[in-house]
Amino acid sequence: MATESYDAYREDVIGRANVADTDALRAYYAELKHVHAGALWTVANKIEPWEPKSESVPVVWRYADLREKVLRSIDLVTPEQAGRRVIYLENPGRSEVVAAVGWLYSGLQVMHPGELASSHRHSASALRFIMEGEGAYTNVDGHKMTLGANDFVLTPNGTWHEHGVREDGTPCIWQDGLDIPLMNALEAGFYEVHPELQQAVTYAVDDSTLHWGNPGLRPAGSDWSKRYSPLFKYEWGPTYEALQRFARASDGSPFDGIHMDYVNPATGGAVMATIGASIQMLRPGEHTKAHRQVGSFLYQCCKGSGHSIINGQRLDWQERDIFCVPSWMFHEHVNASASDDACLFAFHDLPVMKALGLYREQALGENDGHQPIVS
């Protein structure tokens, strides 16, 4: 047989199912279903595809079109009234289980200033990336935190952690990323309300950034075990002067540019133990090559502005946007100024695809590694 007609083959018939329906089998299925029990080639091809079929589709979330709804909250609910308040992004397909792309979730939180929401821990594992304001601070594990728009800050699963706007302060608005949906898929969520309400400060205020947030070093004698980073807060500043610096040594990746991630300063590998991230930098006028990878990905454009190709389709953005990659879709990246860098902060599910030995990455090989634009 030759190889192409082999090829054909095998996608129309090898390990596919391919059983006519009759009378006979429609009884049999209801017997089955009787039982609590079906036929595996029913629904075989829907459920070991050949390679992942996402359910999400590529969406763009403008900050010109949410900023308005969102600060409107705040007259309409308090943080005591909401829990949290936050407007949540939904993807068209994975409205069912409340996320943005894949397993992850994500939404942008506005507090008032003066504001201060309970404290509380759960099993999702968390993150915010400030977007605008002043005053914003955070506490983890009695671990106190000023913050800045573009700082990125964490609150691994199990901590204790609230946030609050200073007085003196502006209205804060931050992007929250958490992987909820996976923790309800794993039927292994568990949240719970701190029971004086608000914890204690217990350590000088930034004393984690103080501590870990100094490049090559690592405080010595240090013996930080637990599954998480133990620098809660990656400051922007420093971030994009890291940025600056590699790409005066490095061309960076043929695939997302001036690329790095943001790591454990303890052991070198990713934030959480189900959520990685990373910062990217789009030299003026860069075009990347395409690429898919099995994993999601929610990206915030923090700087300058541009467009991706998702698939064939073609999103816009501008600072403050966000917009998600779906797993094993190809993706490229341009930066639309002549002049000016673009930068991108993105947060994943890679963590979890690489533990379990799922992670895969494939380069476009065709047509220079650029996709036509289809919609």
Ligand code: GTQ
The other form holds:
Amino acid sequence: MATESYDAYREDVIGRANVADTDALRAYYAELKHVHAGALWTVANKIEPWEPKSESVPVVWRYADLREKVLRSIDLVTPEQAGRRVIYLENPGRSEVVAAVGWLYSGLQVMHPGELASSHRHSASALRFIMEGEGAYTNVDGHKMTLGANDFVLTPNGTWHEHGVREDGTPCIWQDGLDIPLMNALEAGFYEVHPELQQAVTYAVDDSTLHWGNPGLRPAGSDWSKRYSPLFKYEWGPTYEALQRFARASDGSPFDGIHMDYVNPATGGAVMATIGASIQMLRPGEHTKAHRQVGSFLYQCCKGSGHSIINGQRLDWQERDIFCVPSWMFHEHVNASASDDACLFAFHDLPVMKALGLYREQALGENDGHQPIVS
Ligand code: GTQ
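Got the form predicted alone; any chance of the form predicted together with the named molecule too?
Then the entire complex follows, led off by the chain already shown.
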């Protein structure tokens, strides 16, 4: 037997359950079901795939479609009624678990000037990426932060947090990202309401960024042993500047262009235990090569425009559009502009995959690293 056909034989015949239904077996399965049991060979191929098979599908959520609908919710419900006034992103393959991709939740939260979303805390880890508006703020365990476009903010699990917009501000919209579906999958989620609507501001405004957001420097003698970053707000100005500086000295990644991780400055590791985040810049005309990773990703285009090809499907995006890359799907990114760079913010569950020893990545070996576009 030739090697190739032996491989096929091994996979299809030896490796896989292959039991034809008979009347006797059907009766047997019914008997097992009656005692809350089942025959493994009836489910084995489904529950033990050769490689990750995501139930999520690639989706792009266009801001042009969503923005007006999100703003309309201001007239329909108050933050007091809703708790959080958020329009969530639903992946058609994950609607049952309210996930935007894999085990990650995302939504667009909108607040009107003078509004406040009351203080609470939960087992889920959360982040925000600011999309538009003036005067938004968040308070995380007494650390109040002012928020501007493209700022990236953490509300780590277990921290009290509330959000608001100043009276003299404008309607504000930001993207929320949380691991709510993962917490529910693990049956590990708690949720608590703060005794006060609004917790006290117990530190200088923006103190976490002033302490921990200085490049290559940390407060002398500081110690920090929590499982999340002591830096809660990563401002856009220095982030974009860092991309520019890195690009002067590096060609970047063949798969992601100029690509930098947001890190916990105390450890150099991911910003939270379950969610990591990155920012990347695609230079004018850049077309990256395809690779795939074990892990789920949600991207927001925060500058420029372009498209990504995900498992052969082309998704066009422009500023403020959000799209997902499900686990183990090949993806490559294109900045179609000849003159302007394009930037993508992303968050993902790689800290979970890496902590559990599950992370793998693979470059597309054929066709010079580019996928044929099938749709
Ligand atoms: O702001 O804490 O989009 O708890 C979903 C759940 C936002 C929040 C969401 C939440 C929050």
